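The chain below stands alone and is given as structure tokens, in the form predicted on its own.
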Amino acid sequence: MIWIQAIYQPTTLFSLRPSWTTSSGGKSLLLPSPYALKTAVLDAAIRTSGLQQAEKAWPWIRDMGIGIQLPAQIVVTNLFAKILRLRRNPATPGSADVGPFQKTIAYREYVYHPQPITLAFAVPDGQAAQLGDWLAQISYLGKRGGFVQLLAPPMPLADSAGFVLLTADVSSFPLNGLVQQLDDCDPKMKFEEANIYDSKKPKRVVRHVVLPYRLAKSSRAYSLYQHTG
């Protein structure tokens, strides 16, 4: 296995709801989950290399180890936003918001990363160049609209020292840590289950990752997390 580093500059705010939440309660994770990163690579593979090549590569994409370097601070903006939701019952004739959608409000969180997001991917030796090409094609992470810009060509790393591993089981719990539940691909997840155009549901596993952060300040409008390392 070889580690490949990719550094992305967020150009917009990041947001990614945990997979088990509803659309009304949009609490965001602080960082992209392994599932989101692997499906972003798969999306780039399909767009640039074709469906057959992406399906062939799916087993090692699914099994990639992933690490992340975290910034000194992370700020989360909390707000309520107006949204349109698909109407369940017909609207009253003559009402102002007739149509297939109804107006409502929803809680949303948007995460500000003040520094570039540095990621590390563990892949088989023969796939490093291919992964580098696909990492260059990723333009957003998390919810659509969370745009990122790759700052330099992906480079090999000697090891994963200095990275928080998102795909490893937690063996200890630091007192000043912040737990995040991040979904990842099940080791038996097939390509058909990752295909959003297939009726099969994706197989996910939930990983409990302890991040070195503490809540430093908060109000009804924002939360500031400080790195404890």
Partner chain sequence: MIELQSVFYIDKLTGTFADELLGAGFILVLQELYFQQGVKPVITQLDTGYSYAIECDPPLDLGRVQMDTRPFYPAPVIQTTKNQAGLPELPPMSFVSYEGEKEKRNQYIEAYKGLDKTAKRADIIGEAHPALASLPPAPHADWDIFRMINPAALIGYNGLMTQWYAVGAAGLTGTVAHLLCQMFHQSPNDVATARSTWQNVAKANGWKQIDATASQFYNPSQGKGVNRPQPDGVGLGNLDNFWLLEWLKALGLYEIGFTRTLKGVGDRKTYVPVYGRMTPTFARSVQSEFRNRMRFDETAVRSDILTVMRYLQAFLSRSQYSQGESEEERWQREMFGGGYRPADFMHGFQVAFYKDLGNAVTTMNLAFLNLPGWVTIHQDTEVETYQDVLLEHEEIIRQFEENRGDELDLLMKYRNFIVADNLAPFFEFTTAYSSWLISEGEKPGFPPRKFSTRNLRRLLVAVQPKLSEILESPGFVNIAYAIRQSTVVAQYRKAQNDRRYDVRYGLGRDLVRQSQYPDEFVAALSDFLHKYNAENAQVMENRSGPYRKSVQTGDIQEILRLIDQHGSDLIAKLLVAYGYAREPRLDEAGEPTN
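To complete the pair, please output the form predicted together with its partner chain; the form predicted on its own was given just before.
A single chain, with no partners or molecules, comes next.
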């Protein structure tokens, strides 16, 4: 296995709703989950190399180890946004918002990363170059619109020192840390289960990752998390 580092500059705010919430809840994770990152790589693979090659690569994409370097501070903005929701009752004929959806409002959170997001991926030796190509094609993470820009070609790393591992069961974690429930791919998850055009449901596992953050300041509309390291 070899570790590859990719540094992304977020150009918009990040948001990713945890899988244990509904769209009414609107909480956001502070960072992309392993599942989100792996499906982003799969998406880049399908778009640039074609379905067959992506399907062939799925087992090692699914099993990638992922680590992240965390910024000194993270700020979450609370707001409500206008959304479309499936209409329960038919609209009055001729009304402005006729159609299957109705306009409503919902709570949303957006996360500001003040520094670039540095990720590390563990892949089989022969796949490093391929992964590097696909990582360059990722333009957003999490909810659509959370745009990122790769700052430099992905580089090999000696090891994952300095990274918080998101895909491993850790035996020690920071005291007074902050828990994030992050989705990852189940080791048995097949390509068909990742294919959104297939009716098979994806097999996910939930990892409880304790991040070295504490809530430093907050008010009605924001929360500031400070790195405790």
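Whichever C-alpha set is largest while still superposing within 1.5 Å between the two forms counts as the rigid core. As the structure is a computational prediction, the values presented were derived from the model and not from experiment. Numbering follows the first chain given and starts at 1.
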| message | Checking Pro187 here: with the core superposed, does its CA move 2 Å or more between the two forms? | response | no
